[in-house]
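Presented as C-alpha cells, the chain that follows is alone, the form predicted on its own.
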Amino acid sequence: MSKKIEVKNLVKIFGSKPKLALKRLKDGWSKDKILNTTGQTVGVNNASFSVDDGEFFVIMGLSGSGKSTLIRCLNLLNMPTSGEVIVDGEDIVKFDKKQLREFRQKKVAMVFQNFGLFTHRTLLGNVEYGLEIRNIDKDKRQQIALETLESVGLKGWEYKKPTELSGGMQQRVGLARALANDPDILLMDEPFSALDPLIRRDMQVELLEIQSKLKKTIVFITHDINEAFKLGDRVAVMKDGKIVQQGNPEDILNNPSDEYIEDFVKSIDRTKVIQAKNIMRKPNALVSMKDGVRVAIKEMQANDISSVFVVGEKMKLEGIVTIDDCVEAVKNKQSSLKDLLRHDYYKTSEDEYIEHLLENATKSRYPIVVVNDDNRLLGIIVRTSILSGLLPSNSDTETISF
C-alpha cells in the first residue's frame, strides 16, 4: 500500500525559546531537565511513523504523553519546531497560507472530543458548514449533508438542534461534518472519551462500519488501550513525547518492547482485542462434495478426527459429516455425502472478537468455522486456539479450562 502520511523526526516545543530547547534536546537532555532549566516544554520528541492509504492508525498514551500535540501537528494546528509532515509526497510544514487553507478544506478533517457543534444551527446546518465556507452551491451542499447524516444513522434528525441530542448523537454529527467534505484523511482526537461506556462501544462499531465502506486514512487518538487495539490496524504508543513502540495490536500485545509497554498491556481484555483471524488455522482435513462417504472416512481416520467439513467449488462451505454417520451410510450402501451433511456448527467472520466466540466454543461439538461473505471457508477455530489467544505468548494454557 502507498504511504499517505510520513512523519519524520518531528519535534514540537512550547515556549518562547524553542531553538534553545531544541539544541538541548539534540544534546541528549531529558524533557524534565529542559523544562526545569529553560522553561520550555517538549510536547513531541523526535517522532517518526508512517500511515498507509486507507489505514486506521491509532496513537495512544497516558495524559501528557504528547499524543494530542502530535495529531495537531498533522494539520499544523500546532506548527512543528522541526521535522517533516509529508502528505501525498508534499511536506505540509512548508505550505504557505493558501496551500494550508486548501489542504485543511479539501484533504483533511478533524473530529474533536468536545464535538464543537454550533448550537444555533440545525444538524443539517452544522454538517454543511464546511461546504458552505467552500462556496458550494446550496442545493448541492444540502444534498451532501443529508446523505452524510443518513450514513451516520441520523436520518430524520436533520432539523433538530444539537442541544436536543444525546452525547453519542452529537458525536455522530461531528463525524458527519468531517465526512461531508469527503477528506482523504480523518484526524480524530479522543472523540469518544466523553461518552458513557455503552454509547462509546456503539460509536466504535459504527466507526469501523463506516471505515469498511469509505476506506479513509484515519489517525485516531485515545488513552484507552482496549479502544486502541479494537480500532487500530496499527498502534503507536507514546510516553513523554516519544513513540516507544508501534506495530499491529497482536504484535504489541505479545511482544512488548519494554516494561512500560508490558504494564500497559497487562490491563487489556484480550477477548476484546484478538480476532478470529488471529487464532484460526487451516483445517487438518477437508473433503469435497464430489468425494464419497469412504473418502470422508479415510480422511477422518488419517487425521484422527471424528468429523470433517465438506466444501464445494471455490471452497464454499457445504456442511460437516461425522464418522458415525459415514459408517452407518456404508452399512446402508450409501455413497453420497449430500444426505449426511450436518449444519449444527457455528460460523463466524474473520473480524469477530474472541469475546463473542467464547459461549459458542463451550457449547459446540465441532470447531467454529470461519467464513467470508460468500461462505467460503477460511479456517477453523478449536477451543485450544481460543485459550492460546486469551493468554500471553509465554503463558501456560493449562492454567485455564472451559
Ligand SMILES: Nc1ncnc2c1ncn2[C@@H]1O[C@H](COP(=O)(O)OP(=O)(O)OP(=O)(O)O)[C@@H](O)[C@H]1O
Second form
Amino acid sequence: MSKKIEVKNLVKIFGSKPKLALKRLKDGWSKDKILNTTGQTVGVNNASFSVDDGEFFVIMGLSGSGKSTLIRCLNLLNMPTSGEVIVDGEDIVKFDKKQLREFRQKKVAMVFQNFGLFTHRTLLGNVEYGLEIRNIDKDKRQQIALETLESVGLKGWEYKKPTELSGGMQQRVGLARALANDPDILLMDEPFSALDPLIRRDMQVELLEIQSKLKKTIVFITHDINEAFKLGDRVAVMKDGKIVQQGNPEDILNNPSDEYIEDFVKSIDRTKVIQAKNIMRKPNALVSMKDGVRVAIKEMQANDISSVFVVGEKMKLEGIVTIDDCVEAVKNKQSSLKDLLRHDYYKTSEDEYIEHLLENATKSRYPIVVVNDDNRLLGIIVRTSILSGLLPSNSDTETISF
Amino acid sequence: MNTFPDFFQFDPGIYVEALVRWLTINFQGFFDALTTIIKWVVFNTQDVLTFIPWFLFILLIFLLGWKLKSLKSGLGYAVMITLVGLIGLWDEMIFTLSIVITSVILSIIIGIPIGIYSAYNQRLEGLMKPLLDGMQTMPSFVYLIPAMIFFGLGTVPAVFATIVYSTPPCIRLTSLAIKRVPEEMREAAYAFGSSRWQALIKVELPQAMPTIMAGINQTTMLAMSMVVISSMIGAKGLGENVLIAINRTDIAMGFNSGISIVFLAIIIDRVTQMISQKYEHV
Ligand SMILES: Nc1ncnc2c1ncn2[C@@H]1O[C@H](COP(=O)(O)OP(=O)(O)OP(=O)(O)O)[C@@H](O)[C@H]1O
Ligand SMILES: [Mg+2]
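Starting from the form predicted on its own above, please write out the structure of the form predicted in complex with this ligand.
Okay, now the whole complex, with that chain kicking things off.
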C-alpha cells in the first residue's frame, strides 16, 4: 500500500520564542522544564508516523497530550515549528497560500469535536460550503449536498438549521460537510466525544461503513481506548506531545510498551476489542460427511471429547454429532452420520467481538464454531479460550470476573 | 491656600485649537471633498423622502410596523407620524430624518470596516478603545465647535458632528461581534480552504450580524439625539424649532417639536430593533 501521509520529526511549540524552545528540546529538556524556564508550551514533540492510503489511523492520549495540535498540523490549522508533513509526496509545510487553500479544498476535510457547524446556514448550506468555496455552480453543489445529506441519513432535514438538531444529527452534518468535498483524507478530532454513548456507537458503526465504502484515509482522534481499538487499523498513543507507541490494536494490547500504555490498556474492556479470530483455534478433531459413525467415535475417543463437528466438501459446516448419538447409532446398525447431525450449536463470524460471545459460550454444550460467509469452518472457540483471552497477558495473576 | 496655584497651569485646549486650525488650513481639499459627499447624500435622501407623498409615507410606516411586528404597532406608528403632520412639522420631520439617515449611512460605511479591522488587529484595537470611550463620553455639543470650524454653519457640520458622535457603538459592536464568532466555526471555514475574504463574507459577518445590527440601532439613536443638538450650528429640522422655542420660552412650540422628536425617535428605534431581530439565528 502506498503512503498517504508521512509525518517526520514534527514539532509544534506555542509561544513567542519557538526557536529557543526548539533548541532546548533538541538538548533533551523536558516539556515541563521548557515551560517553566522559557514559558513556551511544547504541543507536539518530535512526532513521526505514516498513514497508508485507505487506512484508519487513530491517535489517542490523555487530555493535553497534543493530539489536537498534531492533527491540526495535518491541514496546517497549526503551523509546525519544525518537521515535515508529506501528503502524496509533497511537503505541505512548504505550500504557499494558494497551494494550501487548494490542498484544503480538495484533499483534506476536517470534522470537529463540537461540530463547528455554521448556525446561520441550513444543513444544505453547511454541506455545500466546501463546494461553494471552490466556486462550483449552484445546481451541481446543491445536488451533491443533497445526495451527501441523504447518505448520512438526513433526508428531509435539508432546510433545517443545525441548532434544531440533536447532537448526533449535528455531527452527521459535520460528516456530510466533510464528505461532500470528496476529500482523500478525513481528519476527525474527537468527533464523537460530545455524543452520548448509544448515539456514539451508532456513529462509530456508520463511520466504519462509510470507510469501507469510500476508502478514505482517516486520521481519528479519541481519548477513549475502546473507541480507538474498535475503529483503528493502527493506533498511535501520545503522551506529553510525544508518540510513545504505535501499532495495530492487538500489538498494543498485548505488548504495552511502557507503564503509561499499560495503564491505558488496563482501562480497556477487552471483550470489546478481542475478536473471535483472535482466540479461535483449529479443531483437534473433525469428521467428514463421508466418514461413517465409527470413524466419528474413534476421533472423539482419540481426542477425549464428547462431540465433533462434521464438514462436507471444502470444509463446509454440516453439523455436529455427539458421542452418545453415535454409540446409539452403532447399536441400531446405522452407519451414516447424516441422520445424527445436530444443529443446536452456536455459530459466529471471525470478526465478532467476544463481548457478544460470552453469553453463548457459557450456555452452549458445544464449542462455538467460527465460519466465513460461505459457511466454511474456520475454527472453534472453547470456553476456556474465551476466559484466557480476557486475561491481560502481562498480569496473569489478576482475575477477571464477569 | 485651597485653590490650585496660578503659576502652575497647563492649557491643553490651545494645542487642540492649534491642531484644528492647522487641519483646516492644510486639509482644505479634504474638507471640501467631505462637504461634497455629505451634501450629496443628504440632499438625495431628502429628495427621495420628499418625493414620497405624505399619505404614502404614512402607509409605508404602517406597513413597516405591521410586517416587522404587528398590526397594532403598524397602526401606532402611523398615528404618531400623522400627528407630527397635524402639528404642522411634517417638513421639519422629513429634514431631520434625512440628516439621521445620512449620518447613519456614513457611520456604517466608516464604522463597520474599522470594527472588522480592529477585531483582527490587537494594536489598532488598543488605540481605538480609549478614543472610542472619549468620543462617547465627551458632551455631545463639544463636537459642534470643530465641526463649525471645518465646515462653517449648516447641514454639513451637523452631519459631521453627528457622525463623530454616533459611530463609536457601530465600531465597538462590530469588533465585538467579529471577535465573538466561535473559534471552531472560523476554523471550519479555513479548514475547507476559504480565503480570508470568503471566511469574512460567508461566515464571520453573517454570524456577527445580530450584534452589528444592535450596534446600528444604537448608532441610529445617538444620531437622532445629536441631530437635535446640532441645530445649534444651523441644521434645520425639528431641533431648530426646539432651539427657537427655548429662546422664546414658547412652551407650546417646545412641546409640539419635542413630542414630534419623541415620535420619530420611537419609530426609528423600533424599526431598527425589529430589523436586527430578524438577523437572530441562534
Ligand atoms: N493555541 C495554543 N496556544 C498555546 N498553547 C496551546 C495552544 N493549543 C494547545 N496548546 C497546548 O498544547 C498542549 C497540547 O494541547 P492539545 O489541545 O493538542 O491536547 P489534546 O491532546 O488535544 O487534549 P484534549 O484531549 O484536551 O483535547 C497543551 O499543553 C495545550 O495547553
Ligand atoms: Mg483536543
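In this text, the rigid core denotes the largest set of C-alpha atoms whose superposition between the two forms falls within 1.5 Å. Residue numbers count along the first chain shown, from 1. In this text, all values refer to a predicted model and were calculated from it rather than measured experimentally.
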Note to self: Quick check on residue 18: with the core superposed, does its CA move 2 angstroms or more between these two forms?
What the structure shows: no
Next item on the list: Would you tell me if residue 79 moves between these two forms by 2 Å or more at its C-alpha, with the rigid core held superposed?
Entry: no
Item checked: Displaced residue check between these two forms: residue 314, CA, 2 Å or over, core reference -> yes
Margin query: Could you tell me the distance the CA of residue 288 travels between these two forms after a rigid core superposition, in angstrom?
Written below: 7.5
Next item on the list: Give the C-alpha shift of residue 351 between these two forms, in Å, after superposing the two forms on their rigid core.
Entry: 2.9
